[in-house]
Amino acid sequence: MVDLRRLEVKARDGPSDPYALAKWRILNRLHDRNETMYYKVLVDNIEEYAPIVYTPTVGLVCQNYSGLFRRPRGMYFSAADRGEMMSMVYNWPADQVDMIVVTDGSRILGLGDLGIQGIGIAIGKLDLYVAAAGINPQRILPVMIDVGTNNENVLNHPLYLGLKQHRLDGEEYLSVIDEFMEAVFTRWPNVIVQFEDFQSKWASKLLQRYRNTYRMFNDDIQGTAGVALAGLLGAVRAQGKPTVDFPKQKIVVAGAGSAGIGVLNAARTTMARMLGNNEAAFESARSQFWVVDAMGLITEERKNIDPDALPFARRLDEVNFQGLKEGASLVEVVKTVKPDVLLGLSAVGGLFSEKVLEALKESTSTRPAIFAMSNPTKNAECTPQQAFSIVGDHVVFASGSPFGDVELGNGRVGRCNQGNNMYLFPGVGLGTLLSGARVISDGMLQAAAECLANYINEEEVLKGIIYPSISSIRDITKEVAAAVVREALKEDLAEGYRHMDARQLQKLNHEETLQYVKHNMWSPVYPNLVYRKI
């Protein structure tokens, strides 16, 4: 067995953080070197290693990949490549693939256009599906759709390896995307693919141009939307309250990219549905949200308004009422509302201040929650320090990176949950698999999402923890893929897998289906050797 420790102390890179990258480049001559060693390491220390493999340090990664590219990991596929990826799909060489992960490497965490180097979070996600979720490493496929760069410093980099043009926009983005499509679901027709850090100006568009069409997903909308809504409902648990009273939880949000968009729109459909699922219970849901973005307050007088946003717009009526104005500042949003959660999804570091965590103590909840969910670290809203010692002691917090708990003297603890996407898209994943759903619907994501909020019991949730430990995340994933497995034959969309089709899984129970998900998670073993006479 490597010895990983003692290596990768004669490895240290950078002067932030001397072991990351050292760690990351270790690990990844061991994948080049053994394959079934590497996820061994991987799945018996996940809890340590899936900050290196992704985020936070896979951003790092990322930002130098072309200076750390040492052999091909996945495909690439350019705008030059126009009328032959239909040809070009056939050079994998994998008869069966079961999962794409596909970025443009157009936003990058919240480090930006990175251009081709974003396939970097392509291979590290695909790893994390391997670990998490058992699929097959045989039938990944990490993909990088190279359409330029707008960034001019990686753009002008003497070691880029990309196309060294300016983005494709418009048509010529979208046909190119489209063929890619219609490539990769020609030569495997049950892949599901999941599209990864496309910026928001296209993401949205692209998940509703395909999501009715082929088996695929959007993660940074969807995924941490579920991943969100799941913390959201732990937070209601956590204040002492049935999940139930969460449509009466008042929430400020402070962005509005797709991340944000797509936690309101889960948030707001949750909260319909606990309320009766109908018109008025939409609209009584729609009033628990206040939306802050770079420009302030998003209501009804906002110009050339986010059609995305739009429903979420605080009307003027009630906003006069309330003393706000479009474009009030987070402070005074904060100050004046008094949410019961802050919950930010912006990629701006340190946007809540020292100022907005002082208005947060004027809650009018008994212990009010901090989302800081963006990533890389340096972008996360504050940090659990900042959110303990201002707000106090009470507070329920969560994060997008990895921090570690907080002392507060007297032996106790600050509890710092990490809201990472992880808990979510490997079961997603898997759990449309097995079940061999044709779409993955809203519903298969939202009962993904109750069963990792359910996953905490009572006792760790008043304590308050809202997620549970990463070295769980084998079992977390067995469960939230049974989930959609059995929402998806609810909702009748589910054609099976291999040997068991939909009326076999039908007749399943809970155990039943959970034991059938374990049987078909790849584990990292060597397979027995059969000598025989010859």
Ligand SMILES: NC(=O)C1=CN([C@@H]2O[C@H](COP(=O)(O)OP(=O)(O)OC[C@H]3O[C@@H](n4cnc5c(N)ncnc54)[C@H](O)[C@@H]3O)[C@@H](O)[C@H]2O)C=CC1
Given for the second form:
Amino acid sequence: MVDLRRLEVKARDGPSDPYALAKWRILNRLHDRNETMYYKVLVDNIEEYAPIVYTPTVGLVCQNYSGLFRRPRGMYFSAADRGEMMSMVYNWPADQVDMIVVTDGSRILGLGDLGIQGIGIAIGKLDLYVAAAGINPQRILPVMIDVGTNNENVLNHPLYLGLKQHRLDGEEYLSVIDEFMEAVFTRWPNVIVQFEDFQSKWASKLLQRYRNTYRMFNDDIQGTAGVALAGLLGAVRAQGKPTVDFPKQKIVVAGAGSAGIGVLNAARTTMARMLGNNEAAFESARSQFWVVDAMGLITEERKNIDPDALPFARRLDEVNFQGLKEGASLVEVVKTVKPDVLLGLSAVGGLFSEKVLEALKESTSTRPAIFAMSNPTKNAECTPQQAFSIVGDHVVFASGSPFGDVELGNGRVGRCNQGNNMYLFPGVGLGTLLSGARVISDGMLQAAAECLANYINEEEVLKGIIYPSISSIRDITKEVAAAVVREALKEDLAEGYRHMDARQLQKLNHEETLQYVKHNMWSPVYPNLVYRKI
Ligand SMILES: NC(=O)C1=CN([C@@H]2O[C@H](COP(=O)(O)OP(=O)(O)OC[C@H]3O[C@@H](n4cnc5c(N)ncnc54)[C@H](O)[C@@H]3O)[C@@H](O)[C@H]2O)C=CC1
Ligand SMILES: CC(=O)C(=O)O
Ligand SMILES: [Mg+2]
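If the one shown is the form predicted on its own, what is the structure of the form predicted in complex with the named molecule?
Shown next: the complete complex, the earlier chain at its head.
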């Protein structure tokens, strides 16, 4: 701690990138020497060090990973290992693995293709699994699947550790991922695999390929969707309205990659459920969204439209009526729609420019909400300062990476919420583990999102607080995991965990389920080496 604090004293201008990286190195060295103490530091100071082991610093770490690398952590499966993965997997020393976070490094945060340097994100996510969900650090496994990289800078770096080739694609690519999945589920049939930061081209295809067979989920699609949904419901409550008013919200989404489409599908499904869950309800819910990507507003006229974005393409009669057109700019869309919510998952820093935010001032909402969810910090669509100063003190604001609250004068504070999937994935993984669910259903993810939404009370939400403080992440995760366990039981997916079979789990009431979850969370305490009778 003295080592870490020394850096703060030296950083006269406050925390800056080089110091963040230095802190990461101190923590990483501690991790190598004494795992229990590393997690003790993390758990006890999570608010301070989540931004170091996770976004934003983990982005910088990944960008510089070849130079920062000292000793390996996790497993690397490469395209050159095809045919060998089934035996390789037995090289891992732990007999039991509960959680794997796997990436192919193709879209790390909003930083693009970083090749095998993306292993840093798998390590960072698993740090949160230990700190927030109490997954035993002996039973986690970060994995990098190295199929090459298309990032020439990374590829030509003299210290690059990965395969020096361009990315595999098509059937060849799929065969590598298939072989990896078969290998890990053969050795550890009960493992849960979280797919992380796969480029959108593959993210949704891989999810559909594996989700009905394996215990897996995609954090960027499903975790982000749940977190955004909880925030969107919070934004409705922050307007002093009941959540059943959600289907009336007009929502502009900037970004139609895997994260944006995941959010759109979850929000539309929730609106449709509130409206009666029939065809008319789905159609009505569709018309609440306007989606803008790199080529502008997506309409039916879009050529070669991504099939995942197709359900959200605006109909021509609608755009003509509104005076919009295919490819309309974000400013035009915001000016015309006057949305209640502006949500960014575009990976474009500053996309919510002064003009866009000025246009949002005309929102028909009493309290417009801005979600600048792209990571890391420099990719945020706008800062909270810009949001509050341009749109007004009444906005509800959330960002993917942490920013400080904003002083509004006269002692008033503009809340900066962190809208990040870290509030959900640890609980989804822990709840799946402790229920023994064979697959991770939409219902389990929905239960997790609703639990997070309900975590915030009325008084807080009216102050513009739509996500809890990260300092309570262990408690939130316990609640989310319990909600996931109960839903898995309800859907008859649970097969139990260790000494608790599904029948025994069924008998637990709400409080007992929470106790069961808490009891199974690992804490950073040294184990007893000598037992003495007292
Ligand atoms: N806060 C959170 O929990 C999460 C945040 N993210 C962030 O979301 C971002 C996007 O992730 P993916 O969807 O996987 O990436 P992606 O690269 O697949 O998608 C980006 C999308 O933004 C669009 N876009 C690019 N320029 C644009 C512009 N000028 N105007 C409007 N749209 C534009 C692209 O056309 C594409 O549809 C990343 O920065 C990532 O860090 C992702 C997951 C979770
Ligand atoms: C938070 C996260 O998963 C991302 O930015 O990709
Ligand atoms: Mg991610």
